[in-house]
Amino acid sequence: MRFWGGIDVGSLSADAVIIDEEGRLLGHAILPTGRDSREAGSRAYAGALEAAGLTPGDVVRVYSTGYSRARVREAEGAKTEIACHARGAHALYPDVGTIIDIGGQDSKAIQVGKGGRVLNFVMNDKCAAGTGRFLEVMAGALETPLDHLDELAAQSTETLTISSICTVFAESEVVSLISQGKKPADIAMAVSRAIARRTVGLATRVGVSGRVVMTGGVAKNRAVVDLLAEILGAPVDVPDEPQIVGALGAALFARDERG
């Protein structure tokens, strides 16, 4: 039996996977990137190996992807985030047509064709609006843990609006709503709706077709996923672990490209 690895080092998290010859996931790890992206990639890879019960010598080849893919010392090759998310999502959902990926510092919509081939994509990497960082800032303003923001939003009873697409101005709107005595749950839902609206704009530009799959850390926010589905008028599928889809794609490329 032979094994391959994929490491995705983004701005906020470093994710790694180990797969076998059939592309089955044997182990994975998700760690904060922190200040040293090179070290974060190494730690994530070590964690994935440990989870799979393997050593570096058991792995045939490792590919990297993500914001810091060129800094991953264990990688013998690298692929773009767009290609890896398409490859990984296609492996999980062979009929995927549209991928929505929201990471820590960027968001993207990818149109996928036969075999996971990228047909078109649109990316927002110039502004934190509509990204994980946007949600992080809003959760801070609401003094709510980021991973509980969707639970808070689920308690909403009044429709509020966050009109600004700029993170700084949106935070000011949140602070203003708090000062007006608006309920945190309603503000949390307004924040979720703002990020969903912006993301739908990206998806519409690239063209929505076929099964819609959402990847990235924000896919763990159920409120955002449900709002996306509502606005798009189509179901939005989320993998069991949406943060490792890019790393999975990198591992599959490592397996396929050189035998």
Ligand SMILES: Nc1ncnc2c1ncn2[C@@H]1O[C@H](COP(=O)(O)OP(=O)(O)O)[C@@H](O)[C@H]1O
Contents of the next structure:
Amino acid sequence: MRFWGGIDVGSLSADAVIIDEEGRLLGHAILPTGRDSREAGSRAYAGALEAAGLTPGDVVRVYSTGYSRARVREAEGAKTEIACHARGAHALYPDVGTIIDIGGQDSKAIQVGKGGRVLNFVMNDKCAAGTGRFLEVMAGALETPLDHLDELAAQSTETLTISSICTVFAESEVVSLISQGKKPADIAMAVSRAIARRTVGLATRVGVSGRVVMTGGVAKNRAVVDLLAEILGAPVDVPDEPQIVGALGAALFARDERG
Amino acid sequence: MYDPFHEVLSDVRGTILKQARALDRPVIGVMPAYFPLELVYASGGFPVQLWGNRLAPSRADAYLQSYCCSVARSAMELELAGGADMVRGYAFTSLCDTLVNLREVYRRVVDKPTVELSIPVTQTAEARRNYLSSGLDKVNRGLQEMAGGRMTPESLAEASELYGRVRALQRRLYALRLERAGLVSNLDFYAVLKAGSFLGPEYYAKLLSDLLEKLDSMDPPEDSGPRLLLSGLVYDPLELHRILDRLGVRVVQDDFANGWRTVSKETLAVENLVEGVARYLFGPAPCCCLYNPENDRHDYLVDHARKAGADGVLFWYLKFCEPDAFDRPQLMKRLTDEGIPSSVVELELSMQNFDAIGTRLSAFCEMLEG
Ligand SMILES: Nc1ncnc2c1ncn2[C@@H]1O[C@H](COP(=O)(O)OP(=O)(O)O)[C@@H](O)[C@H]1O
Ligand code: SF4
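Having seen the form predicted alone, I'd like the form predicted in complex with the named molecule now, please.
What follows is the whole complex; the chain from before opens it.
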């Protein structure tokens, strides 16, 4: 058997996967990136190997992607997150037309054509608004763990609005809503809606068509995904593990390279 | 081979001072864009083109709104910080609202003379001439007062010949880049162009012809990355060309206001100066800042990209440049309709971190390479 690896070192998480000849996922790992992105990539890769029950010697080739793709020690090749998310999402959903990827510090909308080819893309990488970082700051202000934010939002009964786009100003809006005695559930919902609205703006710029798939860490937040589907007026699919789609794409590129 | 040009850029101030001394002419700062340098030179001045710099704004913020582009902002910063002390006066065109306002701010804040060449916004060539004939004399008088020389038919003819020669040489460099894509790196190419902003025309023409002579016998490397056409106001920041080089991108043509839009201009006809300046301003390349119903930017850009055999068009957008931003969505749509992929990067002259833009550019390249 031959195996291939993909390592996605983003600003917040380092994700790695191991696949086989058929592109089947054998193991993965997700770790915080921390200060040393090179180390984080290696650790994630070791984690994925362990999960797959393999050793580095079993792997034919590794590709990297993500913000720190050039710094990954194990990688023989690199591709951008855009190409890798498209490739990975296409492998999971062959009829995907639009990908929305919201990571830690950026968000992207990608239009995908046949074979997972990128037709067009837009990126927001200039501002934390509408990114995972935004959610983290708001979860902090609400003193709620990030992965509980959507459960909290599910209990919302009153519609509140966060009007600031800027993360810093939005945080003070949240703080002021808390001090006005507004329910945390309603605030959590308002925060999710703020992200969803920003994201729809991004997606509309690239044009939404075909099946919509959401990737990246923020896709783990059900509230954001549901709101996104509601505003777009189209269902939004989320892979079982949205955070490793980029790494999966990288592994597929590694597999497709001849030799 | 490119050292003389890079050296100019690593010491712009020293270069300008040295050139001004050698030419024995006062330095006149020429603001973007399309001010015929010939007029400045014929009035006895040494025109230096100021297309902004990498200074981070601080003092200029006291006078300019936050939605002012970094070209205008950094030019003013340079002046206020004392970096333009050798500039005796400024020549503006009414290129965009920002520059029109900037000149007004200069008139109040900066103790140096200025002139403004008003670019006509009219329907016909005749109306354009009428409009220019009323303002050109005043501009020329202002230039002569500033530079302290006299504009004569002879001085005009000399200036026209010199700058016409410079642009003709630059066009040869453009042609060479197109024919032998990859021969000149993107960084070197734009360094060569940019160096000309700070050099006397004769000296620069000599450097250019020496370079062209060397390049003539050289072959480009084997085919590599995608062929791009770049479109925007200003080809800075040069750092971005380094990234394009690293990605193996071969820029084969451009549509920059200080690139091809200026370089393509024919020798200024000086026998009938009004007619000559009118033709200089409006031909041959269209611009987002020039109103010319007879020269459609959409058709032009498609044609320009096709002729260059470009795989894609990259819009090089300087944040807050309104005229450029206004045209872009339609231009991009037209390119898409014509099957020419395009993308956009948003820039500021003083930017320091290019990581995110690097990702955007490589994703665009991956897209082009399919
Ligand atoms: N359970 C969760 N619920 C909501 N958001 C999450 C969850 N887990 C992670 N995230 C968000 O995902 C972001 C990281 O996403 P990821 O795609 O890994 O980013 P990157 O690739 O940029 O490092 C974090 O900023 C965080 O806000
Ligand atoms: S970049 Fe745009 S807004 Fe700025 S001076 Fe040039 S034309 Fe005017």
